[in-house]
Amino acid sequence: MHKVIYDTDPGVDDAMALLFLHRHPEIDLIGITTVFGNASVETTTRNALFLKRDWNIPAPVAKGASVTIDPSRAERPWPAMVHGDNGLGDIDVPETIDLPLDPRPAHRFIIDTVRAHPGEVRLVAVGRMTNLALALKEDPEIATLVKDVVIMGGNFYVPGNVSPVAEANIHGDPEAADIVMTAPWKVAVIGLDVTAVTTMSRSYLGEMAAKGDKAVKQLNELSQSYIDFYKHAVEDGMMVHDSCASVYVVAPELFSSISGAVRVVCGGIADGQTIVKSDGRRFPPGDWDGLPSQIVCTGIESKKVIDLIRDTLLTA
């Protein structure tokens, strides 16, 4: 069993990934930590509690960061045109959910849980990397105790989605992302190189909903405006960014990758750009030297990934 803490900012594609993690028989979802990104942290936390309640997910929810790790960074507007004003495609979600939060802030929840299960916990982070960076800052030793970190973020050989060179999760807190990429733990980066070519059509999701239970039907409903948003890039479908990271946990063989030190540009016109120095490439001394080699996914068997998502979600 893979013990997973899911660090998330629900978010439409976050919701699909959450249901995958909850339902896959080889995954033990031991915690959900929230972060700002697709909406404010108040909204993403409410959404996490809403999905926990409606989908009968036993994992505790801990509320996380509301601002970037560098407090001087200006807040950017929430991407309501992507995920809706309420973060879940503007389906009907109550203002408050009558479920308790874990009393600890998300980064402390991560530290305590990792220390309780040394060498076992996999962090699956599909929003801004702020909670992970805060955990490293408070307790650097957890980098040696985490099994690995799987992130949805970045882009290496394809364009960005919020600037010509940057992906949204990394661009949202570049300093935090650079801390995470350069820490002495094992990171697998599932970025736009693979997620932008992994799409689920409206009809495919509709067929899943017809066969599935209430949770899958609800997922179909909350995804409709997200699919509408993607009409500029996908023919009547959506990119399943965060679910790709969840699939990597159980089926890394469906991905091809390179390895090397990864840095994140902080500031300037390339703010949030992710750059890998591939292992074996030689350069004069520079800012990639002496850093851990991370995994950067560059290829994916998209149809197999989509089918695994479907098969898992239909395992009620």
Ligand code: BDR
The other form holds:
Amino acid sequence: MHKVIYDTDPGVDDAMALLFLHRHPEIDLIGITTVFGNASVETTTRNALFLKRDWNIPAPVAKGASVTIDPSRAERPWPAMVHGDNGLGDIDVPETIDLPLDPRPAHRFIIDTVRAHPGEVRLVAVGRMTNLALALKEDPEIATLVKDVVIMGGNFYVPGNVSPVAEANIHGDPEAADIVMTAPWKVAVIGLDVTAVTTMSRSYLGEMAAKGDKAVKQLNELSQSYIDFYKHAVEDGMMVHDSCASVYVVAPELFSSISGAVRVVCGGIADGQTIVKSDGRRFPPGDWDGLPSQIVCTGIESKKVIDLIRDTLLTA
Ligand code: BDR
Ligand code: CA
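Switching conditions: you have the form predicted on its own, so give me the form predicted in complex with beta-D-ribofuranose (BDR).
Now the complete complex, all chains and molecules, led by this one.
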């Protein structure tokens, strides 16, 4: 069993990935930590509690960061045109959910849980990397105690989605992402190179909803406006970014990758750009030297990934 802490900003595609992690028989979802991103952290936390309640997810929810790790960074507007004003495609969600939160802030929850299961925990992070960076700052030793970190974020050989060079999760907190990429732990980076080509059509999701239980029907409902948003890039379908990271946990063989040190540009017109120096490439001394070699995914078997998501969500 893979013990997973899911760090997330639900978020429409975050919701699908959450249901995948909850339903996959080889995954033990031991915690959900929230972060700002697709909406404020108040909203993403309320959404996590809402999905936990409606989908009967036992994992505790811990509320995380509300702003970037460098508090002097200017706040940006929430991407309501992508995920709706309420972060879940503007379906009806109660203003508050009557479920307790874990009393600890997300980064402390991560530290305590990693320390309770040394060498076992896999961190799956699909929002801003702020909670992970805060955890590393408070307790750097956890880098040696987690099994690995799987992130959805970045873009290497394809354009970004919030600027020509940057992807939303990284651009939303570049300093935090640079801390996470350069820490001495094993990171697998699932970026737009693979997620932008992994799309699920409205009709495929609709067929899943027809066969599936209440949770899958609700997922279909909350995904409709997100699919509308993607009409500029996908023919009547959506990119399932965060689910790709969840799939990587159990099926890394569906991805191809390169390895190398990864840095994040912090500031200027390339703010949030992710750059890998492939292992074996030689350059004069520079900012990638002496850093851990991470896994950067560059290829994906999209159809198999989409089918695995379907099969997992339908195993209720
Ligand atoms: C990422 O940004 C968010 O909008 C999505 O939930 C995903 O994690 C894609 O760039
Ligand atoms: Ca997300």
